[in-house]
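Given next, in structure tokens, is a single chain: the form predicted alone.
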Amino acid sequence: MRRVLDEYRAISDEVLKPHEKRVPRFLEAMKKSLDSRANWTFWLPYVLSLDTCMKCGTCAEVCPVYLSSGRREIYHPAVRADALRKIYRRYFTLAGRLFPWLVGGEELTEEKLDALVEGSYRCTVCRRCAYVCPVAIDNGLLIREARKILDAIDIAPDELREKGTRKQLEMGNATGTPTPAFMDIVEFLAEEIQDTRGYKIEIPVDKRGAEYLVMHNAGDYLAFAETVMGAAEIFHAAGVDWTLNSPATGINDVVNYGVFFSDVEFEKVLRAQVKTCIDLKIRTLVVGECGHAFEAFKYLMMRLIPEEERPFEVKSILELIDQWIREGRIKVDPRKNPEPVTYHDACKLGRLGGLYEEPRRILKACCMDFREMQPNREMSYCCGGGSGFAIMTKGDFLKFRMETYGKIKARQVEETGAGIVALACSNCKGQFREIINYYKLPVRFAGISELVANALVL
């Protein structure tokens, strides 16, 4: 893979197709993105963000990748977004078509398109910049729109599309786990709970008409099983009617990688997930510890599927755990988690989902020593796993994640003196796993469900 932006690559030459003529197709796809009827998600903030930017630099001073890179210009939020703005001004405004030099528009070349592709995958779309922009410009949104246009001309990371949304639709989950293997995993986890906790619980699967369907990130079953076991223990302790589901009943994976790069892929996955919930006749879909899945179900779904076509409620597992602890439905003893614990605000759960106090109330109830990272809540730094980055490693991309976003988070964790980083998002867990190893931090990460289960009083 040759150099097209910096020393890293997110997209292979096989996908990028640098020797083909892609500019005409890109311009046609961008024209469609500017049509409000064709671009149903964020058309209004998209066109406003294209039209307006004061170049004040406020966004740069809060951008984790720009700051941690030593303020490299290619990572400046406005510079990245301007790659798309310049195309817009040159080709899609009257002044640009007649007098391009007056509006700063530039001819789009194949080489500039290559740089735009890679630049679009240096931003995790954490939206921290949007919080401080004095005119409410959302450069992160422009990056996602650029990714959508690129996907329309068949340029997208294979980790997100071929091995992500399309495998999920074909197999029922993005990990490709078939039903027999899934059932074996569930049986093993139930046995593990009995061996480690000393009591036996039933983990129901494919139960129709249950009050709660708990849908996890499929990767949790393979990489973060403690989260799945913790959730099962919590629902058992709460004494509620609940179930997991297998690929035999449809989609059993709460992730939706389309959120990161494509409304087309997003819609296909979402409709398949909704159909699964309807077929199982559940009353509440519980989104497991997965940030982007919560955004997809809680907010984006409302823009696409009318309420009457989704006859079930959606809750984050954090909302339920917080509610059950406050109601006394489940009882916890914080002395069972004596180590100092800090919490990382996942971008999709916090800035985009509004879940700030729920995880903190849970952790303060379940842990003896809770410590805040600084800054936190709406100004928390992205860990670097968002927008699909946590599963992207080609072209030395893992090193990019560690030397930029990861560097900031490692420093934050060290400053707390905590021994455990509590996480409520699978992408964050994947990124923190690498951060801890890369920087040799004397800490471990744990899902919130795991910490709650460890504190249960039965």
Contents of the next structure:
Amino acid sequence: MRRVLDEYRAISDEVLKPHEKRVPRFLEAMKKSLDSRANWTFWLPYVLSLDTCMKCGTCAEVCPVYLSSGRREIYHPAVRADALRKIYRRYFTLAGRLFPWLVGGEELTEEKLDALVEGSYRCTVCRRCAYVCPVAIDNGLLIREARKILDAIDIAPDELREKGTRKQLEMGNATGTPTPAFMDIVEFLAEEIQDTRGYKIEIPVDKRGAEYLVMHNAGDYLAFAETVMGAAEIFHAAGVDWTLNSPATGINDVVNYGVFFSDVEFEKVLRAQVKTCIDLKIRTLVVGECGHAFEAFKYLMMRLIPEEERPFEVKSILELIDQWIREGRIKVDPRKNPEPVTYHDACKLGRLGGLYEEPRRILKACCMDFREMQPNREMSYCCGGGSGFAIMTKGDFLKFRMETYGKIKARQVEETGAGIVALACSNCKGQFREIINYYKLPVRFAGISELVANALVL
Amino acid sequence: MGWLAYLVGIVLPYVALALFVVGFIYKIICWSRAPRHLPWELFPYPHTAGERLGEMVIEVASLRSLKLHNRNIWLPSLLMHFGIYAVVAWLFLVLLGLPVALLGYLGGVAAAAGSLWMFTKRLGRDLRILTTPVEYLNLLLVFLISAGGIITGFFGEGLAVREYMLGILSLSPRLPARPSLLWEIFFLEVFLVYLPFGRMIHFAAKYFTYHRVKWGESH
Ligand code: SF4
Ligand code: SF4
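Which structure goes with the form predicted in complex with its partner chain, now that we have seen the form predicted alone?
Expanding to the full complex; the earlier chain stays at the top.
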């Protein structure tokens, strides 16, 4: 493994193509990113963040990567984002063209480009730094913009593009599960429920005109089936008109990895998902336990797809469960979950999504002993699975995830003394599975739906 | 030296003011005409105009972000900012005919001390790694203006300064009664020209980063 930034590699040389001349193409793509029309989706926060960082270092004091690495310079949020700012100054500002040394403009070389690529994948765009920055500068956003420029010149992790968005658009889900296999899984899950709970429920698939279409992260069917089963039990108990969908109807995977690295890929996936919902004539799309999908459908979609082109509502499964418990539509008994439970605020649901109280109300209703992790809510630390990291393991990358974000998170969990970490995001689950393993924590993680289903009183 | 005094005292003020106004308006227009980007807010955030104003005032007056998350530079930064606020307030009072010399001097001392203190903080490891020469230069400029105002006695000459400023504003410029004031006038001119194009514009940028990005856009 060739070293380019540190001892890890998120992107292999096959994708990076270090022997090609990439700098001119990069500069061309960056020029386009600075055009307010071409890049309208993020132009304002982008240029504000490029121009007005005061170099006060406050961001660094809250960045999990910087802090847990023993304050390594390359992991400093502002230094990391400066890789892009230096290019901006040198090539796209007058002062930087005239006096690059004064304002910190720097010539871009092929080697520096390599380092920029890797640096762009050492931040989960958790935006904890942006929340505390006195000027509200967003170094996470700059990382995402860097990833966008790199994607435009074909540098993106396979996990996110070839095996992510592209595969999802082709197969209907990023796991590559074809319809017959999907149907088998659903049937198997229904049997599982019967075995463990002792009653049979029907799990509707591809039902047209349903009130609720529940779209999970397709990975959940394979890795976190308890969440899928829990959701089915809850919807059954609520007695509502609901359905899952198979790839035969279009997209049956709520993820959208475009959120992490590319507006182009993002829009393609989003439009395909919206089309699926319209074809199925559903009234409400229920986003399963997936953080970034909630961000995508609840916020990012707003101005990308006009309201009249998406004739359905969007709800997080958390919002629905919370509402149903409060309305008494479903009944739960906390004594069925006696173990101490703590909750990890997924960045995309909390800081970026505003769902702080819903999961807490649910957990307090369903568990005997709910304990807050410190810090929490808007100051929650990213678990390290965000922005695609949860599915990136090559080049020792798993170790990076564990030795940085994971280290902080493991300590936080231990301090609560809880036996269960409740999670509402698939990427968080992927990361916590590894953290628990790596640090040999005496805990298990559980999806919110799983805990609710366990507490259901029928 | 007559022509130099004429240049600094009579010509440059207009050049500086013009560049400042044009530069400032250009920036503001540029940001406010930006296309509406995708929603990118951070929760929780204040919703009503009153709550937003309150948050802004608290942040500007106490530099709360630094206080909570970056204690190391909170006091020096607070000292410098309060010094600057005081000097600006002094200038306005002077224009109104209320030359409170003490306010000017106190502000000058605070800003000078604060900028020097910040300068030394910047030399520490954690800040040095992200500092470029222009950040040191910005601090020096603040220091120069505040120390200059003290040394030249500018802050104590409220009435002379007022007369001079009114002359400029009424388009009948006259050189200040005391030539030594020209030094400070020159520093202020440099500052004005530089302001819209440097990072010290952050006070205006902040409005946009908060109102248009971090706090969402009215939905
Ligand atoms: S991004 Fe914000 S917190 Fe970080 S150095 Fe820049 S101004 Fe300070
Ligand atoms: S977004 Fe998160 S990981 Fe990235 S620099 Fe900011 S605090 Fe660090």
